[in-house]
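Let's start with one chain on its own, the form predicted on its own, as structure tokens.
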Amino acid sequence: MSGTFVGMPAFPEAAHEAVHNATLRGNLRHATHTIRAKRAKAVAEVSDWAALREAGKQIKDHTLRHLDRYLVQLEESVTTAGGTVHWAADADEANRIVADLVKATGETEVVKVKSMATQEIGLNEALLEEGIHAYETDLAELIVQLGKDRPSHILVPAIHRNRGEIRDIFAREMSEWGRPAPEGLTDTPAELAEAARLHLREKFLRAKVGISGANFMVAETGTLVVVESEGNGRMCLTLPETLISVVGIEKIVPTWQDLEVFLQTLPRSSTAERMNPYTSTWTGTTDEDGPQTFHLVLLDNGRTDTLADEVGRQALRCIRCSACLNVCPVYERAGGHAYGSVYPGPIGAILSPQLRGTQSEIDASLPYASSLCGACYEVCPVAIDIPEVLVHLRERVAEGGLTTRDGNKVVLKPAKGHAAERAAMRAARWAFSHPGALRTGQRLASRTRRFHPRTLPGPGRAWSASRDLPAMPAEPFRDWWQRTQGGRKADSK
């Protein structure tokens, strides 16, 4: 299976095939459960959650206005700093700055602490293309390169494979990567973490280069911030002589004060704990400690079109704690590949088709990928209103389709089978725009109840085959309030 997400179908035929997978959802099942029930008791212990969840949004939106002025000045600080700062417009040209900087060290090896910007523009296959091999050192993130997989998840990328599986992966991959995995290997994770150890150390004091992403940047001070539970991403952000890092130019928080409270919410949100294990932090170079040359490289590739959108613009704010996911029931039952995207679930359907641009098949469904529910901006710690910026999506498609961009232009193209979509919405509008026309529908309607079917026939089958159809009352609101008010005006209060 390839590690990328190319030509992946559109969500509905992507999630018909993965519902179907019996162990596929019995993994999923298990893990979310286990994981919001540990953050709801997490999150439970603060006091002042609501108010640190205000904070969050408020800084995080502060940021996205002014965010001209911030990357201005974190690129001074950096500089400041010792560190070198690169622009990237889209995926193209930051992989070509990333695989130009390794060319330039010699190396033909990189280790990477796990990065979803990295990800995002497929960096790996375009390091492989150059000749240079990057290895994956976060545990789920080998899981997922050991077994040519893709990643289903932001904190688990590997959430969809059982014990058993892992244990095979590591059997029979690991020689063909460096150190195979010991003779006998079981699947308790005591005998896994260790394999996948010894595996990686050897790569951690060969490596020259290292590659991450970061959680936060830090504009006044220039320092970048990587927050995981494991430790690999503290030896590819240490060991290595050069370090490049690729980040999306909505990290950014003005003040080292402001780290304050995102790391009081991101562990709860994500793992559940009331901090992280290992929170690295640099700031450029130093002398005889750490890398001695550092790259920044500031990704935009759609940041700057989503921002223009004065709804769709929130979803820049996520931290990418992964709480939405473990709430979704769509998620729970459909897995993280069904979303055609390195960002899966509720945060992926808002995000990956602003952030794509493309008025694709998969694109155009995605925003469509939802009950409507609400559970997911109900754990968000930046309280990103998910089911507000889906319903604006939906509206987007049906009206013409998702932007896209053609070198400085934005152009709007059709969307593909949504016409009687379309069509019932005009036909809404005119009823609801002439009250005389729609009172007399709803009469109609409630006097003809009786041979309403059960189901809707055509198309709409596959909606009422596992849904009932809402019961026609008896009379329009309208009419009992004239019979039981008298015509009197509804209390204002």
Given for the second form:
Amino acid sequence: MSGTFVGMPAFPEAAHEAVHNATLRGNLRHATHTIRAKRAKAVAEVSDWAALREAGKQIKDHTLRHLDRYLVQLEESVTTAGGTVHWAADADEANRIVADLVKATGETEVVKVKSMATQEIGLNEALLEEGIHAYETDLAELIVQLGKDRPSHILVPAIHRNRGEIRDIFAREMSEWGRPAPEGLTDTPAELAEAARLHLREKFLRAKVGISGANFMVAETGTLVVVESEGNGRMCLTLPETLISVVGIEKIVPTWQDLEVFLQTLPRSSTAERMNPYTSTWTGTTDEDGPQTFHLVLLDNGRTDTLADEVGRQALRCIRCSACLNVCPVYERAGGHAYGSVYPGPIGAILSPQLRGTQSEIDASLPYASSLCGACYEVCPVAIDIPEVLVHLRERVAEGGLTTRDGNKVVLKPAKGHAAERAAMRAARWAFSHPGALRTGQRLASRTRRFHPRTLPGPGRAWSASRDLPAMPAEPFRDWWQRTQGGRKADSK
Amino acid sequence: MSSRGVILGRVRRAIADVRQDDTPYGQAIDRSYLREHGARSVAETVDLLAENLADYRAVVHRTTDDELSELLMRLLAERGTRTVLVPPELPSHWLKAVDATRVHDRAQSTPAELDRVDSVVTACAVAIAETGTIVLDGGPDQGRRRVTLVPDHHICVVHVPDQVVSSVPQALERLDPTRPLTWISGPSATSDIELDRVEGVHGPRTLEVVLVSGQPRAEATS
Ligand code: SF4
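May I ask for the structure of the form predicted together with its partner chain now, the form predicted on its own having been displayed?
Below is the entire complex, every chain and molecule, led by the chain shown above.
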């Protein structure tokens, strides 16, 4: 499947490079710490956060348990409201459907609002092969696209770029794509935003086809929801004549009322705001208002395989808020690119290996890209127990076992020889030679202690699979590791 | 087999391990979260709306129905507005004191035409105090979604306290999901450059919200 960055080194090597890039690390550290503090404040404002989180989890779990029923219901309501529903089993099929729909309009340009699903399937590249230019309109996506770069964060994909770099990219590249950057552009954020506004406005005003994802789809009404800040979403959703939305099948909620939970938890978890500047909802088409043709492409691409895993399926509850990235000590050090996928950070570490399988080196190493400190679980607005899934996936990599690929049950062999062990060791060497990366999280480590007695968490998991391990001491894992050099030295405590 | 059949088949096999559970959806979810946060009087709820709107950099004005037209005239004049977009059924007395040329959004109007208009004045469907949000539902006093998107200056009139609810759950109860909705909380913004918040990217860079109470100002309870 597409979506793996080709030639991507496994996590430890990629992380190693990132750790030595001081600009990248400085940008990331500033960014994640800023959002982290703001989020905590936004969450503290609502006294019923725990109840909202639990309700969000239950709504998503219920939906997943009855996903067949809700998919059929959604298809009916969207169709009744004037939309057309398409089903895509994998990335290639989704790309083909979208390309054919665009070609049928006779257009060779589309405007896009930021969407993880279309990045996951590599839609822009697929469209380009068909002679169709897709313009990203989210400011950060524009920076990434003009910089011929890759996104590094779910919410702020250009988080790794500072203002000086952005200025240079705009000054150099905008003229290639349309309206050039203003003469004498400086690096103040307001001027850069103005340059983007002018550059994109001409594209919005003439666009005939818009492409989006969606944050939620309501089965009972057929309503789609897009949550955004800049207004580029509204432009793409309302000005074009044709709208094509590509949405993962797990984005369904059963009822309109369910939005009352997520429209409270999502903005506070992602941008740390009481409410994001713009939220658009639409149900099929509306006479004389907005696109008169609406297509919904429902995307599987590994989601049903993920659903088949009793432990791993909880990853499908994710509402892509990115809170788990911002608290992750490993993400902060390694940067988003090290995860080799459009889904970086803790969620990427459990989602990518499930959507893509664990055959490739990067996907086999991702479950080790964590110190299991548990901070991601603490902040997750749908209570995904990321450490639990990480440990589960480590077991799968190291020991093999039954899993599902493309809808078929397959038995995975244990990672060849000591490949998993080697991957684990490399990850460990990186992580533990940077103790600062872990210290933040260590205080929370007790929360994962329930994993400790039977299987050794962390990079040592593969190790313990082939060696007898002493009972896990109560001391922090990092200390244990350093004291024993990962168990190679006799445990002399 | 069609991909529809393939995907639904995979879903059914994937969840085959899950115990049958026929609890009606209405009872399946623990909704013990709050319907609104905190107890406030009607006047306090309106004050909170004003406060939260301002916190997200909307410019807030308060007036009475009698004085609305004067206020709108002043706001548009101060802005130097020469042309103002008007939804089909905006109450005619709102703009009776306004000099700017009225522009109507027709189905055939192009986005480029709207881009040349200075300002837009609309009503709203509901406003949410806790989050500082106004919601438009495309009603005849609000117009198509694009009229509040393309012009750079939006004045939105909210009737208080009738159109104000406390919370997101209460707003969803009042709204009709079959209508295209736009929820607006402050002017458009981005934090994509080093997380510095910059107001105004693609939507209107200036959002003014006018809270109008029915009674003359002196009798207002707030
Ligand atoms: S896993 Fe949870 S915290 Fe992370 S992006 Fe998804 S919903 Fe947000």
